[in-house]
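Single chain ahead, by itself, as structure tokens, in the form predicted alone.
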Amino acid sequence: MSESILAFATSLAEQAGDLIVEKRISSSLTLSYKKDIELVTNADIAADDFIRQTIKEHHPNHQILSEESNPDMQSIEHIEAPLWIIDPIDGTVNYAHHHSQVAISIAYVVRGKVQVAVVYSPFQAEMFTAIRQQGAWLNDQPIRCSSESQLGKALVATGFPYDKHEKLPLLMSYLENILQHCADIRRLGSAALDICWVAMGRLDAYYETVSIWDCAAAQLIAQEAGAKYGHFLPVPKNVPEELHPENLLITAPALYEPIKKLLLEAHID
């Protein structure tokens, strides 16, 4: 089963890629502003809308929670059926900008547990993927975390919500704690792909706060390669840790404990 949702997956994932590399190609995009801070583009909307339309079209008893079209997360814990939890672009800003950090991200949830996960970067042409148990891999090769153990040796990647102002102050007192400790400091644009390298080893280390569309799909696909996941504050209760998308720390297994102790030092209530 988990084998045929992937290929099923992949298949949604390469086909949005296509979608998304053709509207950017075509100078066919117009941009907008959700809460007139958020960028959207024409291109999430499409590639949301094809996403939605094909799953339904092929499991129609399934969920759908989507950043685009129905961004409700009160009852997520409660849902029973099988959950597709999908992020049609992420890294909006780097796609309108013509960056290539950006993906398309699916994840495929039973009873509160992701069990098939992909992560796609079309304009890297680089497909990550997992399933629960059996791996992770990128173009179906299989792949590792980090091992470094070196908290000075290590590459560590965040990033910053649309809303920062309010939240500058803690913030940077994360960043500065972090960057005085390791090696140097990543902001690459689009979670997903950040919590993948850190799965195969191009990045050592990851924390942020972000939605649960952005990492639902990726954080599998790191504890697969071996990465050390889990929240640097308490997750609240009656939420499944695997959802819960803020202070996220995912890691090599030897830094998580070293860069926790770090946020949690700079922490400001």
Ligand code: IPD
Second form
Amino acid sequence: MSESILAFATSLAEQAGDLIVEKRISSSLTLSYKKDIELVTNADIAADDFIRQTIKEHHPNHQILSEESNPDMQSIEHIEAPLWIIDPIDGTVNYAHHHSQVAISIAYVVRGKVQVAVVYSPFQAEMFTAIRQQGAWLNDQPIRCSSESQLGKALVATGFPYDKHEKLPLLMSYLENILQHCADIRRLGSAALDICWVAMGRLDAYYETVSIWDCAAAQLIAQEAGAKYGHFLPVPKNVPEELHPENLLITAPALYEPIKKLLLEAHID
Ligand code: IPD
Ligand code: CA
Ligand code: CA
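Alternate state requested, the form predicted in complex with the named molecule (shown: the form predicted alone):
Let's see the whole complex now, leading with the same chain.
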């Protein structure tokens, strides 16, 4: 079952990838803003529509939560049927600025746990996949996270929310402590790829607060590649841990506790 879901999800991601590459090459992009601050393009909407319609055709009884379909986030932990969590373009700002760090993220969830994950980077032709308890792959080759254990050598990724202004003191406090003790920081612009890059060792750690569609697929890929996944602040009791996208910390195993300590030291209530 998982293999056929993975084949279906991979094909969806490839087709959505072709769609967004084609839209950018043909210069038919239109830009607008959600809530005045969050960039969205006609390609985000088209890819979201394509993925949702295709899932509905093949799996009419499954539920779908996608970023561009105005999901009802109140009910996510009560969904019983298999659930697809979709980010049609993760890295929209990169996409609109003609950068290549852009992904399509597709997670297949059963009873609060991600079972199958696909994160596809179409401009880099990199397909990250995972099946729970079976492993993680990049273009069909098994991947492992880095074995870095020294904070001073750790390359750490993070990101900043669109509505960042009132959160800046906290975000800067985290950043300052990480920069004081780790090798360097990267802000690459796609949370899903940041996490996949931890999974395959291009990065040693990642922390951020995002939305569930940014991280649902990539966190399984990271866990299956041996990375440590968790949260540096407590997870609310009624939410499955894998569906809580706030205060994420995903690292090479030996770096988890030291980086958690840095973030907690820097935390401001
Ligand atoms: C964004 C990216 C970014 C992260 C933001 C997300 P979007 O997703 O993942 O890296 O820092 O918080 O909103 O808007 O491009 O789908
Ligand atoms: Ca996103
Ligand atoms: Ca998005």
